[in-house]
Structures are given as C-alpha cells and as structure tokens.
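A single chain comes next, written as structure tokens; it is the form predicted alone.
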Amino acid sequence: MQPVKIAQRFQNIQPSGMLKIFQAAAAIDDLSNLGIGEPDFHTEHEIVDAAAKAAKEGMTHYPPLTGYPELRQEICAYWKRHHDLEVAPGEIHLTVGGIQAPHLCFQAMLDPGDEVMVAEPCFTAYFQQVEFNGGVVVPVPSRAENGFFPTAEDFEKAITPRTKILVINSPCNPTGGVITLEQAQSIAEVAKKHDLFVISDEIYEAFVFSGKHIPMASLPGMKERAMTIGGFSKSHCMTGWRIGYVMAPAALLKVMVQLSVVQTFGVNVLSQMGALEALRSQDAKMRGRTEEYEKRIRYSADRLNAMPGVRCPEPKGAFYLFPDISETGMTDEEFSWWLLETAKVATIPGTSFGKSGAGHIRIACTLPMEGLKKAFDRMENALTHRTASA
C-alpha cells in the first residue's frame, strides 16, 4: 500500500520543458547558459548593508502583514517618479516574490470554473496557479507581427460568460515585447466592456529599450479593475531576497492580505529593509544596468540575425530575445536540445511558454559581453556547419 496519497489533481504533475533543459544543462562542463532568467549582477552593497544593519539593531520580529508603511510609501514614490502612476500606500501589499501576487489574486477571485484569459507566450506559472485555484486557463495566442501581444479582437474571440480575469505581461517574459499605448488602450477597452479584471505583471518595468512602459492601472477607468505586480528581483538584482509587491484596489487587497496570513504571515523583515534602501538610493545604478542590458540585447539580436535559419525581432524590453528558428527545419524543442548537445549552449524552447511559442526559443542576455560572444560563436559555428552539411 502506498503510504503517501497524493491529491488526485496533482498525481500527473510533470516538470516543464524549461526545467528539463536546466537539469540536463547542469551536467555539462563549460556550458554557455542563455537560459537563466535572472540578472547576473549581485545585489548592491548598500542594500546588503541596510539589511545587515537592521538585523543588528534588533529588527528580527514579525513584520506588519501588509509590509512596513515606509516601504509602501517608497513604492508609491518610485512609481510616481518613474512612470507617473499615482498609488496610495493602502493600495500596496508586500508579497514573497512577485510570484505570490497572482496566486493570491486567483485564490481571492476565482470560483470553480471561472475562466482566466492569459496572453501567450507567457510565464506559464500563471497556468498552474489558475488551475490550482479552481479556474480554467484560456490561452490567447499572439503573433510576432503584433509584437507578441494579442489584439483586442483576439481577446474578444476568447471571452465567454465565465471569463473573469485577463492576464498581461509587459515587458514580457519570454518575448521581450513591450506593449504600446495603443495596444494597452485597446485591451483596457475590452476589459471595461466585458467587466473583466486585469492582472498586469510589470516586474520588468525598469527594462524598456524601445518605447515607454505603460502601467495598465494608469489608463482611464482601469485603476479600479487592475492589479499591478512589481518587485525588486529584476530591477534591483534581488532574486534571492524573495520580495515583491502588488498594487490593487483596496477591496481585493483586504482578502489577499487575509489569505497571505495563513501562508506566509508577512514578508521577511530584512528583505523589506533592503528593498527600502534600494528604492531610496539605487536609481542611478538601476539605470546603468538597464543601459548595459540594452547593449547586450542589441548585440545579441544582431548576432542572431546573421545566423542561417534564425530571425530575431528588434529588442524592446526585459532582457530576453525570442528568435524564430523554424527555418532550420527543427521544432523549438529539437533545436534547443540539439544546440545543448552540439554546441554546449542552453536555450529554452518556445513551447515552454505556451503553444504559440512554437518555432521560437527564448534567449536570456544575462551573461557579460564576453560570455555572450562565446555563446553566439558556438551557436553560429554549429548552425553554419549544419547548413554546409545539409
């Protein structure tokens, strides 16, 4: 008899295509890893010192459940300063990484069978979170010609009487797409017309190289029907600190806070003190890293477009590229595994981010320039040799 009885809904749970690649890549010596979706920069010393100072001064007790008031005030100031978005401290809740935010929202809002439209390709943790909370995922595919964002018409076609939430991510993981004002306005109109709530994942808001970051909550009539996900992992290189936040209507936050009590009972005090210092003193360094990622990502796009069978769109934001490799004659899964085994270069198959990622791979420009050059030299040599041998 099996002593551990796994819940029926989790009995067939499987690792993602991304995880399988990561597991295989871990066994390869001298790997060029273009798959890691986190900044390669360490957390700045000022942030670390602020957290250490707080610990030494006795800040080792339970935090306020919604986050320290001074940190929530600084988050308000950050969004006003960078994106001209007006937010009140009472509309902010600190979370354990940005990833806890949509989970809490789905848990608070979804009744069994409610549908959630998710713009695809996407960070597919959304899919699992919706399903784990009793909802039904409705992927809304996009196309390269629209910057990898579904059009208003695409969303309209996917709406049913059970549709409750629409999820959008800009700048986007995995495509690096940045939504335009016109696109954002058209999606907002769909949400208002059909009384939908919008989850806008804006965790990469600091990395925009073409255009301007448009907070969905800044559009007319959207603040009361949008939740914005933000954080420190990408903008301030604090992935290991596990701290993010959500900006949302007070009625939703009230429920999300109560749900978070039985899950985490607040967010790590020292992480909050580090985040406070990050917002108060790190704007210039953040801009410097953004400029460095822009150099890397434009170099990478040029290298990719010079390779046989590869087409890469203009970089827009985040630190990802999503090149089309379909002209190589391989699927995205086949290509990523072939590249790993042939050239010791790790990339992520596009279908790891939904069916509409087929024929693409995700490349993360989270290596220094010399590392990127080495990786693309290997990739180009492998493709050139394969083309010559065909």
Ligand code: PMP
Second form
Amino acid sequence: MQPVKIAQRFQNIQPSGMLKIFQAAAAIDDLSNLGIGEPDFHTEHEIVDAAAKAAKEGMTHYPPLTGYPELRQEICAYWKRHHDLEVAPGEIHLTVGGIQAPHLCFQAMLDPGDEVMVAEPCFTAYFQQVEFNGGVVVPVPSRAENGFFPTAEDFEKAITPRTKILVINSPCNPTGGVITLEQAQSIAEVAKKHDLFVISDEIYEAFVFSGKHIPMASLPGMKERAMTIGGFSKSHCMTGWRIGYVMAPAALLKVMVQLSVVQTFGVNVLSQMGALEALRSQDAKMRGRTEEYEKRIRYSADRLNAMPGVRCPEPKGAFYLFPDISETGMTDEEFSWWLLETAKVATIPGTSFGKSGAGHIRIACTLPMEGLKKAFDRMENALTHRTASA
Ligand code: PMP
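Having seen the form predicted alone, I'd like the form predicted in complex with the named molecule now, please.
Everything in the complex follows now, all chains and molecules, and the chain you saw is the first one.
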C-alpha cells in the first residue's frame, strides 16, 4: 500500500545547493554571513504601528481580492514618483510576496511544453515555477562584459516556435547588474518582433547606484506585453510580511486573480495596511537605506578587488556582488565551502543561480560596515595564506 502517491513531476524534488550551505553555516559559531538575501534592517516602526492599529480597529476580515484600492492607488503614485511609469490601479494585483507573481503568470499562460527564456544567472525560483506549471525553461546565459545581461542576439538565438515568455530581472539577484536603456530597448525589440511576453522582475528597483532604473513597461509598445513585479520585501524591509504585487495587462490579470482566489483568497489585510503606510511616509528612510547599501557595496567591491584571485566588477544595484573567483583555481562550489570551513564566511556559489554562474560567488552586503570589515578581513587572510603556502 502506498497511499501517498507523489505526482511524477515532483518525484525528484530536491532542496537547492543554496539550502545545503545555509544549513552548514547555521551550525557555525561566530559566522560572518554574506549569504543572506534580505535587508538586515527591521521594518520601520511607523509601518508596524499602522498594521497594529488596523488590527486593533477590527480590520480582521477578508481583504478585497485584488488588494485595497487605496494601496493600489499608492503603488501607482510610487511608480510615477520614482520611475515616471504610468500605471492605473486597475492594472495592479497584490500577491503573497513578489515570489507568487511569476508563479501565477506561468500558471495562467503556459500550455504543456511552452518555453520560457530566463536571463541567467538568476533567482532560480523561476525555474521550478516554470517546471511545476508544465513549461520548459530555456536559460539564456549572460556575460560579465555585458553587465550580466544576455544581449538581444543571445535571446534571439534561443527562440523556438514554442517560446512564449522572456524573464528578466533588473536590478539583478544575484549579479547586482542594472540594465541600461539601450539593453532594455534591444530586448524589448526582440519581444515585439517575436510576439513574446516579458516578465520583468523589478523587486530591487529602489537600489540603483549607477544609472537609473528602467521599467520595461515604460518602453514603447511594452505595457501590453509586460508584467512588472514589484514588492516591499527589499525596498521597505518587509520580507516577513509576505506582500508584493504585479502590474500587468487586464487579460492576464483577470486569470491571475481567478487563480489566486482559490489559492490565497487575497493578501493579509495587516500587511496591506503596513504597505500602505510604507508608500505614504517612508521615501526618505528608503533613500537613506539605499545610500547605506551603496556605501557598503562600494567598500566591499574595493576589498574584494584587493584579494588574490578575486575580480569584482563595479557595483551597479541591488545589494549583491558577484565576483569572479576562477583565478583561485577552485570552482565556485569548492570556493564557497572552503571559505565557510576555513574562514567562517558564508557566501553562495554562483552555480546555485544557474550553470552560467560558474566561477563566481554571490556576496550579499546585508551586514553593517563592521560586520563586512570582519568578513573581508577573514576572507583576505584565508586567501593570502593560501597563496603564500601554495
Ligand atoms: N524576485 C527576486 C529577484 C528576488 O530576489 C526575490 C527574493 N529574494 C523575490 C523576487 C521574492 O521576494 P518576496 O517574495 O520576498 O517579495
């Protein structure tokens, strides 16, 4: 008897390589953790107070299914104010974290065997989400010399008659890359020429240190063929509140809303009230945090570039660095494990973000300056010692 008959497609489901290194890191005392992909700041107290007040006033019932109208209105104002993007409240749907957004979109759009091109290295939740929904992932590798974005030609070469969606993420996790206007325009042209839909994950839009954030949907002819993912986890340090949103064409939203009705039945009311306060009162604090991350990330890049065998491109955005460690002679997996074991510094191997991350590690600058200094002192020591004894 085998009453638990797992579906064929989930029979080989495995924890990611990232999880293994996190588990090993958790057992280490006095760890320098450069692995954590979330802000180290707590949610601001104004946001917490707004949510608590709503709870005390009886906002404890089901929410409107697409999100409170006043929150969707504030999201429109935010994108207009910061990125000059025109969106209407009717084009917005609240999601349970930004992570639910691509999942709903794949569910709504993919027929079995449909292909999804994903710019790589990337946040690999997209891979599993495509597969869970019957699609086929086509990773499109990028190169450091292109700021870690595939070129229009790279995408064009990967297109087949089954290609339906192209996924891009700027500012990028894990590379810290920020797409330029020219790059975004040329990718938009490919999407238009081949009638593709674009998922543009812009959850790190608040963290751009060099150049400016270009919303894909702001480019001519893109609004009707793009879904923008936004959120509060990174910009407003609200990872635990599990709230995000999409801006998308009506025909897609209609199906996504229906799907979310039977999955989540809306997004936590108190999180929505916190998010509303975040958009109304937190711009200055958000700017302050971006400045702090920029300071940290520039310091970190300088420290990395002074180490033997490590090359780190100029930081552009998000709070990640993606240095090349191939000159050390170790693979990225070997390097991250070696660094954890010899120097108590946790990083993530680049191949956790797809094959094209080989030879790189991801460093999250989510520690205060003194924590970063300690981590890089340890790392430099270990690398210098290794070079001297080699
Ligand atoms: N997109 C990217 C690129 C991310 O890095 C993350 C979180 N690490 C998410 C989406 C999801 O964020 P959340 O669900 O916390 O809003």
